[in-house]
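What follows is one chain in structure tokens, specifically the form predicted in complex with another copy of the chain.
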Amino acid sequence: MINNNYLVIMAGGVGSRFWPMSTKEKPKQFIDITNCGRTLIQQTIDRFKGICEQKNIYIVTSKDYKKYILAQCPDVPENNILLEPCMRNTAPCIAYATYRIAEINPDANIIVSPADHLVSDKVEFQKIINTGLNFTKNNDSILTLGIKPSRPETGYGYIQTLKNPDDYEATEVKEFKEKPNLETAKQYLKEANYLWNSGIFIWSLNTIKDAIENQLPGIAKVFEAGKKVYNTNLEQDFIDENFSKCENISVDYGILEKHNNIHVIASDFGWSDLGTWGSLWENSDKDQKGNTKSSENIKLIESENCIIKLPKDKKVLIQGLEDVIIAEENGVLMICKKSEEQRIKEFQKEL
């Protein structure tokens, strides 16, 4: 039996919000950000074990990051690392992988996942993914995973369903909602038919290929032209020459928000997009005083609710700090109040 399950990992992000730990040179997906011994992309691959063969895993990333993938994901075939010559958001990224897989397996059933999210309940995650794959195998629908909200989060987009969703069932999507203000988010939380948009998608090859052709014909044209060179040694040259012609557009905006057959599964598997230091802190092991630290070489005295991410070999003594982020990577040290993390880009510019 051929395994038709495919996984496309989007690993081209630059992770600027976790500066200086995450940098354009080495973004957060390639870092063991939660100190578990595995980088985020490794954790992403790990959680699909049993669902998808290694040879069916594709990673789309920037050329600069290939070295990290070779080092961290040795079981993924090198030929499955798709290299974008420039950044063009998620729609071209997904289209590239789609057209590539189309030449190998027209019956592919594809999961698309960011490389840098966190999932704490792997068993539940796999149950949801399998439910989703079964659904898209038999339905010409785009499926997205929605997360049951636990708080009035203003940092995520929301998915409104047509009717209240049942567990482990795909429900029709009514509308995608932009990141709300706090008042709106509180309202969403009260109602049962609003879910966080996780950015994890499942669809059959034909469904997504049709959608690209119909909704993003310019992008479809670019990749259609490469049919004959995919999986040959001419592919990279073709991509290098043509990828930049793609419109810079997200799959959410370019396809999902305008598609007429779109479903969601309401999920609860301990998900976080790790988009902020605060969410990293929420999702990390903490000591009794709420500190999370990257190594046993870090000693804390009279300090509370700090996030300490420092090179492992550094010996560190911290006394008397509260609610502070301390991070160092590649000779850049940043110390700031947790409450000011949204200003990290400003801080970065200071240097």
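Okay, that is the form predicted in complex with another copy of the chain; can I get the form predicted on its own now?
Here we give the lone chain, stripped of any partners or molecules.
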């Protein structure tokens, strides 16, 4: 049955909140952001080994990033790199991959994953994924993975379930919740039927294709028109000409919030979306004073809870700083308070 398992990796984001390390020219999914020797997209592919074959992995990305995928993911067939000519959010991205796979295997069971998330417990992750694949193989339901919350997080959306979820069981979703304020997040944490929305989905091809046709008919029409050219040398020309006709909408707004058959599996596999410098600090090894640094050439004195990401060959001494981000890349040095990292886009424009 492994031949029916497909993986779609969404790798078109620009990672602007990780500037200056992540840029539009080379965003965070193509960077070894955790200093483990593997970029985030390589780590994503690694954690699915044994679940689906390399020939069943599809990567949807910008035309500008194809060179990075060819260099970093050599085992993924070049024909499986789907190139978006412009950004149109996650619903068109998923629809493109869905209609492409439909022409190859109508019995496909599909996992959709972002390229830039972190998972620390690969064994538990694979156990959850296999549980989900078995569920969607036998049920006409959209399945998402919800993360058991460990803190009152205001940076994630939440999933409310109809009943308290049991481990390794798909539980019916009641409602998707926007990112809450702190008081609301604290209330969610007290209740057992709220989970973080991981943005990882599992569904059969027929389930997601029907959902696209019913809830996003305009997008379905765009990709249905390309059936005859998929997997031919005419495909890219068709996509270049028609992709921009798609509505700019996320799969959350376009499908999940309208669908009447959605389940979630409560999960705990060391997940982070690595959306901010703060989340990288939280998921990195730290010294006794809470500092995390990118190389042994960085010397810290009387400094606490800092994150330092600098070129490995640069010798640096830092004294007397607390709760600060220091990052240098692409000829830019940024020093800012961790508490002010939400202003990084503003800082970038200033420079």
